[in-house]
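As a starting point, one isolated chain is supplied in structure tokens, in the form predicted on its own.
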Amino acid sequence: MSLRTYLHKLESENRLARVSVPISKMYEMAGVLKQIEPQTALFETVEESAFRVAGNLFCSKAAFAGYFGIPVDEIIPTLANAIANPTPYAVVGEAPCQAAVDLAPDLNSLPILRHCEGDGGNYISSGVFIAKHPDYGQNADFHRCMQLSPTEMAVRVVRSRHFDTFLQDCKELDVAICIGNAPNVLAAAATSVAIGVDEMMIANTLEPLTMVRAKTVDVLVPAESEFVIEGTVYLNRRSAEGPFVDLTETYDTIRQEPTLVVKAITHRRDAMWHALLPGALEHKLLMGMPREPTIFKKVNEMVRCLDVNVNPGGCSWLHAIVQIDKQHEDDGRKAIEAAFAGHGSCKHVFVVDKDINIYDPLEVEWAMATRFQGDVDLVIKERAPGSSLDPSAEAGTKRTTRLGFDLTKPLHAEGKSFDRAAFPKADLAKFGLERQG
């Protein structure tokens, strides 16, 4: 299924807003969408660009799971075998992405959003980034890219990152910007696996992928993506980059980065942009979903782990909420020390039983307040290096503590129970009444 497939089956179940009032790229798309959030909304006139504008496309795990037909209790076995088992893709010699090809590029014809007042530029948010290393094959992953001029991009590197390894080897790397993808894609290239995996073979996995060649770089993108841009990425070529929203919706710092040149872009016909909201829900979908299968892994080495949250409240970067079997005394800690193992920028990690339903934050702090003792309770890790995301990180080092919080229930309590009453079920048809919310 391609996005604007996607789109037409929101539409023919009544869940998709057609805008056909003219709209501008600058704040005014960008407010819509954050007002009606998790609405999945398509902008039909953009007024600085022929092309249209989708937008909330991804902003829960039911919409996510709901692409892929599975309950949302199946997307950590789904990506999970994904990564586990990628497999080859299949390529072809034409596809709708180079409908059309324009050799002398002009972003400004492109609906690149500027989301919030305080931001540095224009920015695609929802790109994923193809490049190519001659040892370790193709890369796929997300960076931001702030528009600097109708050719020239300031692209976002993380340091010590696969994509920073390629471009530190080589010093100017091709690349494909990938506009407009399906989930399989998006997931897959939000990833974290070893270095020479290529992304886009976990995406085939969890749905079968065509690729195509480039037309002025030697990658292989996504036949079915929207746009693409093709262009040069130099190491040594800075330029400042930011301010940005990021994903805790606190204002990113400026940065000197390396800038990209575009040499082409190619597009579907009809082409439809895909606006993706900085801090916003599905930023933060697929920011944290991907790094749930890996917390699983590591936790289910050492308990029964029976599901993860890395969830919206602790920005789908810095919480994680583990669900266990509980079966001996120790193994909230130990499922603790397991999920910082399988998400090094994790700050906090909040273990609860199978009785939690970890979705429902109400639940999650009734735990903490009827289940938890911070001086028995609480595991603090030493101060080390956290997420450059975390605001409140020291500066400079990044530096940050971490916490444990074991909101399991003893196994064998003494004195009052630590088990919710159950009321009774009663049939509310009969009484001419429905459940509410």
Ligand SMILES: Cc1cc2nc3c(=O)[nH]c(=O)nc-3n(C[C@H](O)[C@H](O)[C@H](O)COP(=O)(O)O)c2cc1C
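C-alpha atoms forming the largest set that superposes within 1.5 Å between two forms make up the rigid core. Positions refer to the first chain, counted from 1. Bear in mind the structure is a predicted one, so any value in this text is a computation, not a measurement. First, how it differs from the form predicted together with the named molecule.
- For V21, the Cα coordinates differ by under 2 angstroms between these two forms after the core has been superposed.
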Second form
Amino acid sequence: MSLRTYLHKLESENRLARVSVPISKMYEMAGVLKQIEPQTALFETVEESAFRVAGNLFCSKAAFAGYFGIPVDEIIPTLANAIANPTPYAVVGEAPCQAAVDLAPDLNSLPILRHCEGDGGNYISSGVFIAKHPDYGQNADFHRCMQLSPTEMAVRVVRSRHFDTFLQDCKELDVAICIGNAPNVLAAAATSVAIGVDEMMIANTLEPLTMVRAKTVDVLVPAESEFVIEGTVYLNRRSAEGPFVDLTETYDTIRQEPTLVVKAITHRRDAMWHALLPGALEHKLLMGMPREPTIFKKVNEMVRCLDVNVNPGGCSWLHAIVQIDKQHEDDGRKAIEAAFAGHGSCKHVFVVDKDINIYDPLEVEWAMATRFQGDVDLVIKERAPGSSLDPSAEAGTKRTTRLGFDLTKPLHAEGKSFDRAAFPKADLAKFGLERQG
Ligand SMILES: Cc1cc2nc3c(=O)[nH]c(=O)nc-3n(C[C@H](O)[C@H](O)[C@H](O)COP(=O)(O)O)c2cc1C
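Okay, that's the form predicted on its own, but what's the structure of the form predicted together with the named molecule?
Whole complex next, starting from this chain.
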């Protein structure tokens, strides 16, 4: 299914808000999308651009799972299988994403949104970067881009990303930025796998994918993308990038980042931009969800792991809640170590037993209140490498204190009671009452 087929499906199920009233890409659209979140919307008339914009596409695991026709609890195994088994995609000579080819590109013609008052400029936030390295082959990941002029953008490249390695090695890199993609492409680009693995082969395992050679750069791009921006990123041509509201919903600072010079823009007929709100639910889903199978795998190598939730309350990046079937007294601690190994940016890990619903923050807190003793159940790692996204990490080094909370109950209770008491089941109908909540 392409993105537009998915939107047709949503519309046929009355789940798409079609907006024909003209709307501005400057603040207005971001404001509307945030207020209607998680409602998917298609803006048909953008004041500053001839193109349509779709937003709030995949704000929940239910929406993501719905696209693939799987239950939510199948997401982790489905992603884990695709990560473990990348498969070759088909390559075609002609593709919808190249229905129009503009070799005199003007970024002002695109509906590149300005999101928040304090942002440094208009930003592409949903762009999947595809780049090629002479030894490693193709890589796909996300990089936000701030528009500088009709043909230039500043690209945020976090150190040690594979794209960063490519750029450090090559100094100048031809890239294709693909916008308006189906969730197989989005989720695959958001995974972190071994360098040299082409993430589009992971996308192909999630759902068969067709790729086409870009027009002016030597990379393959998804044939069904709505837009492809082709150009070159220069490592040593630095531009000020930021401020920008990031995943944590706080402002990321201004940095000197590599500059992209655009050579061409190709797009589908009636192309549709993907507005992805920074820090909002869709951004969080795409960041956190692909880490869950990685954490699951690492934890499951040590103890019996049942489920993992990289939850929105933890910015879908800094926290992981891990559910285990505890067999040994030290399983909680082993799970904490394994979860940190499975997601290098994780700051706080909470390990719970199988009777705790990891999607209910009240239940996790209840486990902390009733099963946790700070002097024995807390793992502390001082001055560990932290996330570049964490505003509280040490400025400059991003060193942080990592904490692991073992919220599991002891296997042998020794006179203590840890199980939630159940009230008797009563026949409500007999009293003319209905169950609440
Ligand atoms: C919506 C979204 C936006 C992102 N923006 C950036 C970004 O601006 N810069 C960056 O370096 N990583 C960004 N990331 C994270 C990387 O794309 C992600 O960690 C990816 O898995 C790294 O790929 P790699 O393992 O091939 O290096 C973003 C991720 C998502 C889902």
